[in-house]
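This document starts with one chain, in the form predicted on its own, laid out as structure tokens.
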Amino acid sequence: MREFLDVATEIAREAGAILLAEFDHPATITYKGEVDLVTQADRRSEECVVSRLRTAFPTHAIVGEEGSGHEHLAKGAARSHYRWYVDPLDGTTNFAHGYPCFAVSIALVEDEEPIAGVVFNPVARELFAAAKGQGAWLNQKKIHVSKIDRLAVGLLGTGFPAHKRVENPNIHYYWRFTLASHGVRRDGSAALDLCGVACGRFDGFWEFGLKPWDTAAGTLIVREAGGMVTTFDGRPYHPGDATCLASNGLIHDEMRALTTDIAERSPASPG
């Protein structure tokens, strides 16, 4: 397990250096959809990560965001129980606008369960890491979720999609959670939001429609820091599920109850 984490950490730092170098220059932007953008930095970072992972673990499958979600399969990879999820630049819109909140996220799953994960914010030089059963760290210092035990005094994080915004129900949740808590922050990087829960900066987080590469590393980091990550209906969250609800565990039931109430009141919400 340690070998996986050590290699992922080294690669995340290398990819982060690429992002920082690109961040000092005007972004070269193209679009995957009407508003879903991608930069040269996304592609350069992913090329670095995928290449390094292929060399280190030639029989593992690799799924990178800018590969359109398709697996990079080396010889023997189709038979492997191991799959890497790579988000080479989580927070692309932030990056393209010069807003310094973005990260590299790399996670290894075994039979769909995250077992090693790294999230690196190169601007803040913060590296979050976790290995299954071994705890979570920020820059090699052990971290733990907060001890806030009431939603009313909690600080939360969430996010909104770049596409199909009108169809997304999160505005109803944002309104209600804002009124029920100390406040809600929307920083534009799900990976960093989850790490914020893990280290106690946030007490909870929710979002819809996140991809496996957005959440695989952060999910493990939250759990290893003592927190909970489920779907809105309380099932254990697996990267790629339609809804994600993360917390310090102490306010999880309150957050779940509120999501249920919102879903019942809003016809636009998923059940």
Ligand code: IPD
Second form
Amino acid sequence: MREFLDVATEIAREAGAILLAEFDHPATITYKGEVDLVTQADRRSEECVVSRLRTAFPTHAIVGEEGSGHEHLAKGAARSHYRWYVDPLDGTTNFAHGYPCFAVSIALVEDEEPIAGVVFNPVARELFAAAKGQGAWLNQKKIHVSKIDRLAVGLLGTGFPAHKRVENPNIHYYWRFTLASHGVRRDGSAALDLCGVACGRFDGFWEFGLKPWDTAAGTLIVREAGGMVTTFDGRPYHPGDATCLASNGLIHDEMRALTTDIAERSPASPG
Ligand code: IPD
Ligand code: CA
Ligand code: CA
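Switching forms now, from the form predicted on its own to the form predicted together with this ligand, please provide the structure.
To see the whole picture, the full complex is given below, headed by that same chain.
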């Protein structure tokens, strides 16, 4: 396990250096859809992470966001229980607009259960990491979720996808959670939002429609820091589930009850 984490950490730092170098240059941007953009930085970072992982763990499957979900398996390798999820640049919209909040996220899952995860914010030089059963760290210092036990005094995070914005019901949730809490931040990187819960900056986080590469590392980091990650209906969250609700555990029921109430009252319900 330690070996997996050490290699992922080294690679995340390398990819982070690529992102930082690209951040200093005007971005070359192309669009996957009307507003779903991809920069040269996404591509270069992913190339680095995928090739390094492939060399280190040739029998493992690798799913990188910009590889459009293809599994890069070494030719002839037996189907592996291990799969890496790679978001080479989480926070692309921020990156493209020069807003310095983005990260590399790398996670290893075993039969879809995250067992090692790293999220690196190269601007802040913050590296979040966790290994299953061993805890979570920020720059090698153990981290723990907050002790806030009432939603009314909690600070929350959420996010909205760049694409299919109109179909996303989150605006109803954003409104209600803003009124019910100390505030809601919308920072543009789900991986960093989850790490925010893990280290106690946020007391809770929710979002719809996140992909496994957005959440696999962050989910493990929250759980290993003592927090909870479920779907809105309370089942343990698996990367790729339609809804994600993370918290310090203490305000989880209150947050969940509010999501149920919002779904019942608002025109669009969770997908
Ligand atoms: C996005 C970010 C954002 C979240 C979106 C994601 P990307 O990932 O995590 O915070 O709200 O749903 O798609 O496109 O920057 O890798
Ligand atoms: Ca992402
Ligand atoms: Ca991305």
